[in-house]
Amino acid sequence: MTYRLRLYITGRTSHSMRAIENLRDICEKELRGQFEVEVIDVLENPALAENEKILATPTLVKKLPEPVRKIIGDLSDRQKVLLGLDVFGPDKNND
């Protein structure tokens, strides 16, 4: 199963860069190569953010596997991110 993720940021702010680093760390340690990440700067692509109804940044959108989920913030709360990505569940290893 591949996780398809989009991270919406606003420019190269410290908050945006922290979200990118936190996401990279979570993906490498928890998803182990089973992910695709697209980083979208809303200053460069405002239409994409508008289509996704992004109201705050950084926002992580889990496109696949469904259901689609959104996580707002710099992704520093690892447990919240893992729950939002549905990494933990009955058929998933949550050691």
The other form holds:
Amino acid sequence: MTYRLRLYITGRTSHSMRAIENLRDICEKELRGQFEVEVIDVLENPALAENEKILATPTLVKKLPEPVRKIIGDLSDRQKVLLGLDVFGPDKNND
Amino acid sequence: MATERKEIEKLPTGIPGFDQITTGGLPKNRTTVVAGTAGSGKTVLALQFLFAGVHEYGQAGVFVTFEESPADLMQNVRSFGWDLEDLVSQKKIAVVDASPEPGEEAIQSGTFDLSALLARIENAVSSVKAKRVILDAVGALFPQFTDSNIVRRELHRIAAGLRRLGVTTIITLERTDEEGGVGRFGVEEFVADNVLILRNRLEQEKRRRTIEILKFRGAVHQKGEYPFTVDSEAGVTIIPLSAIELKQRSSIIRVPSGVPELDKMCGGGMYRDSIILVSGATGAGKTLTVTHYVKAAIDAGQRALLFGAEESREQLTRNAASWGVDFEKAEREGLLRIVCRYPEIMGLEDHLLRMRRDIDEFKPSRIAVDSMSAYERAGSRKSFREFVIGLTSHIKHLEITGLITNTTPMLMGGESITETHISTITDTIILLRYVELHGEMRRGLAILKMRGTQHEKDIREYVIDSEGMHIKAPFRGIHGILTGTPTYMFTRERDNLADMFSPRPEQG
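The form predicted together with its partner chain, contrasted with the form predicted alone above:
Let us now look at the entire complex, which starts with that chain.
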């Protein structure tokens, strides 16, 4: 299963850079190579943000697998990101 | 120094009445918060700001919707005859959809800001070269994010960004109560130097909409609440009461009242741009006075507009016919329009709006309202006062003649709310009174005041026959007619017979 992800940022702000860094780390460690990531700068491509109704940046959009889901923020809370991506981390509970 | 501070430039909005109460419009390149409860007309006002910008000033606009989807919105404003879709396709208006996606729940992980929203708004502004922006229902933004402080801070940043773009912005904000704080979430404290409050109160079982300018930092404006209406023809129309009263001129041109004797009593007729109040009990001859007055216009080939509030068009026409005046013919010839609306069917603000519209359409040279006092029933005293002032000042503004009648509650003497409310704004007051003389009902007419000229001070008897009103000689030897309790000043019956009228009226 391949994850199709899209990360919206606005310019090279500290939020943006942290989000890119965190996403890279998550993809490498948790998604094991099965991902496609597009990084979109809203300042350069506002029409795409319009279509996807992006208000906040950074916003990570999980396009596939469905359901489509938005994760807002610099992705520093890894547990929340994994929850949003429906990835079950190594410390998940089977109860 | 305060004395050297420059007044902030205003942007005329094009919303009827709005630029008068704000003395010129919204503070230019600034953000104004419009707060109000649900259904108070915030969105209509904001949208009208955009539409008037496009249609009257050639200024494009951006509409940012936080609550309703653009599709719903386009559907909703169609009832005002506003084709949002068309203006969007013509690139006169751009829409930014910031409404929440139904069922979508975003997860928050770490810090963020609303730069994407600002970037989208900036993109929309530059794509249509907008001068006006509205952010509708920003309150809907708060539940989408866990931290309200971030949303407030970001709205502040958006407002600052819009100021840099050189656009004038309206932010609408929902209130939960008509009184108390401006709005929820404390947005206005962060965002705007300018706050307008729209209210929609229930007063004596009638809805009454008002607008108040709470603050305009560094700019003058009118204080207090102003009534406004929302209707499908004009959208929001604000009734700027005090603002219109001031610029009335005075004409010395006289026009006939339709009763030659009355003109003589007034020193040669009524002034053309004056308001005449005819006050009397039921059956005293008010409608007859109106008929004479309307006929005088028709005979001179001028248009007259008659507002009937108590009688139907058929009754008014039939009454006139009984005095030999053909209203139907005059209507066919385009010299007369009779508008009959029962006062209770709508609020007084709406009545005022419709009447002003009728006047502006028909362009009459004289107007009659029969009777003004009937409208007392349709609203609170305050609304009624505003209605009377709004109508009479509009008539004066157009420099035409207005005759309004007032039904007094008592047969003899007495005064009513109408009289007390409007006596100061009328130029001429004519009293029609019943006079009981030796067990007989007679009628007396007096000119109580007439601004700017001498007038007869006598109380004259008048009679009504099939040709209308005939003013006779003054009453003599009797006083206290106006109070309703006349006293006779003669000692013998012979004096009475000889002196009551000089000369004695013929029996008709």
